[in-house]
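Shown here is one chain on its own, the form predicted alone, set out as structure tokens.
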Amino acid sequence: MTEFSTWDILCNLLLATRWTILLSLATFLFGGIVGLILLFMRTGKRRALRRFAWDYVELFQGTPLLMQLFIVFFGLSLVGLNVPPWLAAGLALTLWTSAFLSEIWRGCVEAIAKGQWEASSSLGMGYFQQMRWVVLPQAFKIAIPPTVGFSVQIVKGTAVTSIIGFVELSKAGTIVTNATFQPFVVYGFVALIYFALCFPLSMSSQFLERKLNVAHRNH
């Protein structure tokens, strides 16, 4: 019988975790793309690609993560298309966290002064002229907290992805535990990682409020 060391056990998660790390970028990255989109498409004037940003959103939000998950892996195999676990990791995740983002960024952008509208509209700038030069500057200072303490969220999210047999710091845990049978000792370290992760983020979030909270108020 092999004994795992302390260290061993350990060096085996903290390989896993670059997993982690590697689809949070990823899908903060595609989601936020996606999620600036549907921003667009929900304060344009559009009435029908409003609608479809607000049925998106609905969807995204209103249904648990855990079955986007399974109808991303499972459901396009039944169509033919053979998904592997990262990529159906990821596409479901960049669907989710496009969903989120773009809903704190919508509540950003109705936050500027309905005069900075008017004042633009003014002096002829179109609809995105508008949202480049004027409200999304302003809404940006707003959105910093708010999205750096979501992605704490899609940070413990990428834990759903081990039902799918992606290999991340969950599933790593599963395995190692599976090996050493020292679940105590394994989930202890797989929970530290996670705060390790997370705790800088969620403070970096808190630290950001207040900064421009102060700000805003000084100015």
Contents of the next structure:
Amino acid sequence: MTEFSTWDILCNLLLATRWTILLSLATFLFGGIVGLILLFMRTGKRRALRRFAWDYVELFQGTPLLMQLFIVFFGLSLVGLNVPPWLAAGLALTLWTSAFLSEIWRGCVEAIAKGQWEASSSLGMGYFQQMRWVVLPQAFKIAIPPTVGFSVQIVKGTAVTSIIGFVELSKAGTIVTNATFQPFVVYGFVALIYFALCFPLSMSSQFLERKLNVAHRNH
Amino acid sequence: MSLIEITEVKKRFGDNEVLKGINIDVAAAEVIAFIGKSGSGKSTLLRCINGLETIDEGSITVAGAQLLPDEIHLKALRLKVGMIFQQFNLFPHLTAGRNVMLSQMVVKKVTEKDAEAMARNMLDRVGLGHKFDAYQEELSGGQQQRVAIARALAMQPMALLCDEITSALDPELVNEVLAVVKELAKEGMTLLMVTHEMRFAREVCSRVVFMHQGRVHEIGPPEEVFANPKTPELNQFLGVTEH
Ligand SMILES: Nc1ncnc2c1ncn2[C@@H]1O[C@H](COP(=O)(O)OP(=O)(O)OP(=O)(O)O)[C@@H](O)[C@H]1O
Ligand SMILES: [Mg+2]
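Provide the structure of the form predicted together with its partner chain, given the form predicted alone shown above.
Complete assembly follows, chain above in first position.
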């Protein structure tokens, strides 16, 4: 049996970290896009769309991410679609993320004074114009800190995808442990790497919150 | 022909009938003051005319076109009728100038250059040409309200609805806003205003509408309404507000 140096362990973990980062970024991007569409549905005038988006959010917020992942992964293979783990992982995380982001953003949109909607209505703007030019620019500011904060949840959420065999940081940890029999060292590193990814995000979320608060008062 | 025809308009919020059959015809260039107790339905009526509330019965036509609650009709209506609110409702993320430019560009698809020229023009008109680049925090309440007026004027409406536009202002700032409105009235703008400024109503308005419990209780030229109230309700209202 070959000996693994600490350096080997770390190298293997760092290589897998690339996938954690990539999956997080893709999830954030696509989850953000779907979340934005859901936001428009939920704050719009069409009752059926509002209802749909509301149910969607309740569904994905009310069930564990792990179950969603299983359902996507095994559900798709059940209907004959054999998707690779990375795709199932990305899809499940995207759906999950979009529900949470649209909920966060809805709160921000609803924080905008009713008078802003009325004034822009009275000037002849339609719903999309109001959102684009009046509401979202104001909601954007208050949305940044909680959105960045949620990105921490995404990074940690990617760990769940190890269970369907996607080799990201956590899965790599398991594999390396099986080869080295040094679980404490390996998972210690894994935790440190997650922390190194998440800490800057949560710090910047707090920083942005403070900064935007101050800017809001002085602006 | 009347510019605005309000016929048998009824509006309910749940079981609460707030407007109980309103009939008013407004000729072009008329200035009408709406007075009445709190809860008598003044704001609701103005909001119905602008389509911010949908009416349950009756009809409202503006320049011959009936107000219907779909997007296209609403937009057409709002191009004809502007509204000014008690709370100004400027867009806080935009400068005064951009506030006035935005809806021209977005709704009317005016070019940026033309919109800016119009905005400067309208801000001049309300005496704020020098505040083009100011954000709302840098403006007094009176100035903010004048920007709101300029913003509505830039859409070149046929009529303006003003709902207690001086009520949120410190007393010393009321007159600068009323002066602008007076100027508009002189230039022939059709104005429907809810106001507590009785002196202003007396001086500027062609007619005064006294609303009571969701109905037009008295209507007439200010001399008549103020000097000779026909109903005890108006008498009492005037007694309460003028002492
Ligand atoms: N969105 C709403 N939902 C339910 N009831 C409403 C709503 N808007 C107004 N009302 C009710 O309608 C009635 C008339 O209100 P309105 O605001 O038109 O009165 P007003 O004459 O403008 O009074 P004020 O002088 O206080 O502004 C009130 O009883 C009010 O409670
Ligand atoms: Mg009112």
